[in-house]
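There is one chain below, alone, in structure tokens, taken in the form predicted on its own.
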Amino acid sequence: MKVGIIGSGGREHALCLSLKKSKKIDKIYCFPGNAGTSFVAENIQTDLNNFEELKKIIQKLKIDIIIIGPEKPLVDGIVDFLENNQIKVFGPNKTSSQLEGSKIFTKNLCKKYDIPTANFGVFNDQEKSLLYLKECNYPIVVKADGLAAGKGVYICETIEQSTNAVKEIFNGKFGEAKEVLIEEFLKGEEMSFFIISDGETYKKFGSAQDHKRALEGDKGKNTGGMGAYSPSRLEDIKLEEKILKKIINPTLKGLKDLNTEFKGFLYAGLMIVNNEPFLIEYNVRMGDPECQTILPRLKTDFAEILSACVNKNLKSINIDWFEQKSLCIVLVSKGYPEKFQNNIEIEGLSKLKLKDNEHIFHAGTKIIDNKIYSNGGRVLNFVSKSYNLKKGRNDLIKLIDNLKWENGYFRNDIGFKIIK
């Protein structure tokens, strides 16, 4: 079987390596991939916005299944386009992708189907937004509608902070903004909960805890993710039942009522308040870096799962997991998530000695003249699978220290709530 993966981050490198383990896979292509994927797949440079060109390449290479990694192509309707050209795709269609593409679409779905979420207001006018802020109890959350690469969320302690957030959003910091979402701040603990679906059947696909803030102690600016561990420390059967009953099932029903189905990974970003789940947001693909943390724990052949999904036969598959826990530390460029330098050489990667339970997934990297250079804010993901998260984390920190990449920084405290 030939498989194509669209994307260029750590998530896509992790997808590549999981598929590489399968005897069912003959060849993997990455569009466009990164330095890491080039060692396990064939990278193909193409414009991901040019669906017609992408289709021609896929047909020419006779790729059996295409996996969509990032959110933008999904929201732009790549699945509908490829399926209309008889190409099998793993990922949700354009309508279902609105769960991530529009926070307001999701909030309205929550309201209609009684899905627990924070109280909210939607405003299409800057002045009305600013008036509403004066009536709010703080802290509050201000969100840009649409895709913002994990950064369009402001947690505001004061009216000054929230006013600045609204102005930045309407002034186009995250692209054209027609509406802004203002919601109450829920105090609890976050949890990332995943399912995989073929459009008719779904199965649980693990949980994780992501660390979005740039600085230790979960402080500083929001990033795309500084690290994660899996499973979440909150995971238990009773909570899982509540999540499925109160959040996942009514969401899938809401999509069916819109005459559509959900196929692919659905990632529910939750806030757990007094052991009750509230939906913060949906992602319609594997999270990053949660994907890099979850996939190493997967025991079942990943290619078999994907094949079952695109052929609407997921019910025939049992998904099994290794007992070990996993932890991911993201090495980022200095200055991230604000201004940072690209094209800084990363020497010594090939000299690092990895144990069987350790992985390095490339994110923002590229190869020039057989040398590896940085090519983004989040550069490398160091992952350990072990029975002892503290030892695993310490071993990863030693690896990063041994790399001696002076242009990077990372958080030493990933998993601090679970590691004593």
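Each form is matched to the other, and the largest set of C-alpha atoms that superpose within 1.5 Å is called the rigid core. Positions refer to the first chain, counted from 1. Just so you know, these numbers come straight off a predicted model, no measurement behind them. First, how it differs from the form predicted in complex with ligand AMP.
Annotation for K299: C-alpha shift under 2 angstroms between the two forms, rigid core superposed. Core-superposed comparison between the two forms: the C-alpha position of T163 differs by no less than 2 Å.
Superposition of the core reveals a Cα shift of 2 Å or more for G175 between the two forms.
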Contents of the next structure:
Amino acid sequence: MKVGIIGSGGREHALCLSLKKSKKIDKIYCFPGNAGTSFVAENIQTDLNNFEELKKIIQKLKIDIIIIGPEKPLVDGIVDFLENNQIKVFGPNKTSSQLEGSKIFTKNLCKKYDIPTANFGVFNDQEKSLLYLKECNYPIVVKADGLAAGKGVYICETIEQSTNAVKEIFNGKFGEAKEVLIEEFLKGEEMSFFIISDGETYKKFGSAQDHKRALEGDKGKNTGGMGAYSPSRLEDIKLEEKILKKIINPTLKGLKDLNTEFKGFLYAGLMIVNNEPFLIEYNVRMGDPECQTILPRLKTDFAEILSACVNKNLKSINIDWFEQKSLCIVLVSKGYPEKFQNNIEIEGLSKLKLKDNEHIFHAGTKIIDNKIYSNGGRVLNFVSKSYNLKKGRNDLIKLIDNLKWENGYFRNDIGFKIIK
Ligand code: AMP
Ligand code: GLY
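Same protein, different state: after the form predicted on its own, show the form predicted in complex with ligand AMP.
Let's see the whole complex now, leading with the same chain.
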């Protein structure tokens, strides 16, 4: 089987290496991939906005299944386009991708199907939103509707902050804005919860806790993710039942009522408040860096799961997991998530000695003349699978220290809520 992966992050490198383990896989292509994927797959440079060109390449190479890693092509309708051209794709269609593409779509679905979420209001007028801000209890959360690459969410402690947020959104900071979402601030602990679906059947696909803030102690600016561990320390059967019953099932029913289905990974970003799950947001893909912690724990052949999903046969598969936990530390470029420099060589990566339970997944890297250079904010993911997260984390920190990459920084405290 030939598989193509769209994307270039740590998530895509982890997908690539999971597939590589399978006997079912003959060849992997990455569009465009990174330095890491170039060692196990063929990287193909192409404009991901040009679906027509992409289709031609996929057909020419006779790729059997395409996996879509990131959200943007999904929200832009890549799955509909490729499927209309008889290409098998793992990922949700454009209608279902609104779960991530429009926060207001999701909020309205929550309202209609009684899905627990923060109380909210949608305002299509700047003046009215500013008046409403005066009546709110703080903190509150102000959100732009569409995709904003992890930005577009403002946690506001004061009316000055919320006023600024509303103005920035209506002034088009995240693209043209007709509406703004203002919601109650939920105090609890976050959890990333995943399912995988073939459109008819779904199965749980693990949980994780992501550390989104740049600095230790979960302080500083929001990032794409500085590290994660899996499973989330909150995971238990009772909570899981509630998540499925109150959040996942009614969401899938809502999509069915729209005459559509969900195929692919669905990632529920949850806030757990007193053991009750509330939906903060949906993502219609695997999380990054959550994926890098979840896939190493997967025992079942991922290629078989993938093949079952695109052939609507997921019910025939049992998904099994290793007992060990896993933890990922992301090495990022100095300055990230603000300004940072690219094209800094990363020497000595091939000399690092990894144990069997350790992986390095590349994210923002590229390879030129056999040398590896940084090519993004999040550069490398160091992952360890073990029974002892503390030891696993210490070993990863030693690895990163041995790399001595002076342009990078990372958090020493990933998993601090679970590691004493
Ligand atoms: P999002 O981009 O929707 O993932 O939001 C970014 C982060 O903002 C989330 O991971 C939460 O930490 C936080 N957040 C978003 N909405 C809320 C809310 N209603 N209450 C508390 N925190 C929130
Ligand atoms: N780790 C957060 C995300 O993938 O959106």
